[in-house]
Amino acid sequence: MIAVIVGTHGKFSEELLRSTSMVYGQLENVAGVTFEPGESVSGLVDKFKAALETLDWSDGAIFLVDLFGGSPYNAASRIAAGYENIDIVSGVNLPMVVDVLVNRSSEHLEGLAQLAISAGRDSMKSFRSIRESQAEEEL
């Protein structure tokens, strides 16, 4: 199975897996890694490594982490500098972790980066633009 670490600015990661959990049900193999004031990148990696330490990555982990650039993507991608079972995909939200879990026993490591970006991406949604197009196709 692969392994999951969300990580984020902040306690978001654990409010977001909290909710996930909510969703989904319960989470296995799954981490929440918080990046506080005034802690480190360095810090943040030995945080994402214990992390690592606690799941079972055998099949490869991926890392959903807030924002690219950011502390989290910075420290998880030296991180994954170093496995070519490790991705990293930035912009995480709720839709994304629950489609990663959910296809995450039938997906390879590529795949499921794919569709976590297609989950994030396909979640943002304007309730204009969808009423107006539903009044389009009843005339």
Contents of the next structure:
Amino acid sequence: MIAVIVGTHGKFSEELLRSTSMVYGQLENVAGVTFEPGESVSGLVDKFKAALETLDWSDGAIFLVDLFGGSPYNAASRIAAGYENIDIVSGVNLPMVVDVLVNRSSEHLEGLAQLAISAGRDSMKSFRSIRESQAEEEL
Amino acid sequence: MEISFVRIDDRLIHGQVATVWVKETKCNKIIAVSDEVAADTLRKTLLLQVSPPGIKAYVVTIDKAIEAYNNPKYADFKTLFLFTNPTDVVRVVEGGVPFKSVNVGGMCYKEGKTQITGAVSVDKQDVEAFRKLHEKGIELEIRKVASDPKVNLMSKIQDL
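Form predicted in complex with its partner chain structure, per the form predicted on its own context:
Okay, now the whole complex, with that chain kicking things off.
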């Protein structure tokens, strides 16, 4: 089972995982890492490494981080650079995390990363524009 | 029509159903069955709006659900049936739709109801309907999400 590490600026990752469990249920092989004001990127690398040690990533690991190029992304990339079976996807949101958990038993790392990106992106919708295009089909 | 899954959830289509249950049950259609909601154009439109990508959703009356189940035109449907309450399930079953198992996911607390788990509250009418389903040999299991262990509903309402 691919391990999932959510890493964000501040406590967003912890709360995001709490929100995830409301929708998904109990979380398995998942860790949240926070990056607090005043911490260094190398400190964050250590926190990520410590999180990885608590997880089973024999099938690979995927980091879901908030900002592309932000410290959580940069720290994760220092780890990912050394392994074939670690990927990082930025722009994390709730639909992305849920979709990754739902699909990770049936996907390889590469597919899972692509799916994470589409899930995150496709979840952005406008009520008004959908309503305008909505056509109802009757049974 | 194949019955993929039957769930009672008074929010019908929402986050858990749209993201997790649809995947778990491998359905390709969602049919929400409720006379009340089918008659409420706004609620119906909003529900249809949140059906997950690639899954066609319908909101229909009880009579329409029975009719659709028996219509050979829908043979390729793998349907996730959603209900707001067990009384409606009884009516569909009595109309000839052979449900084997019903998942009870969410029935919110209102005054006069008894809370039997964190997510499920029942009143007298609900209990009566569940007993009828149980007598017909239908499994009644409580789970909020797919990864929760199944809780036998009858064991929770035997003293009610």
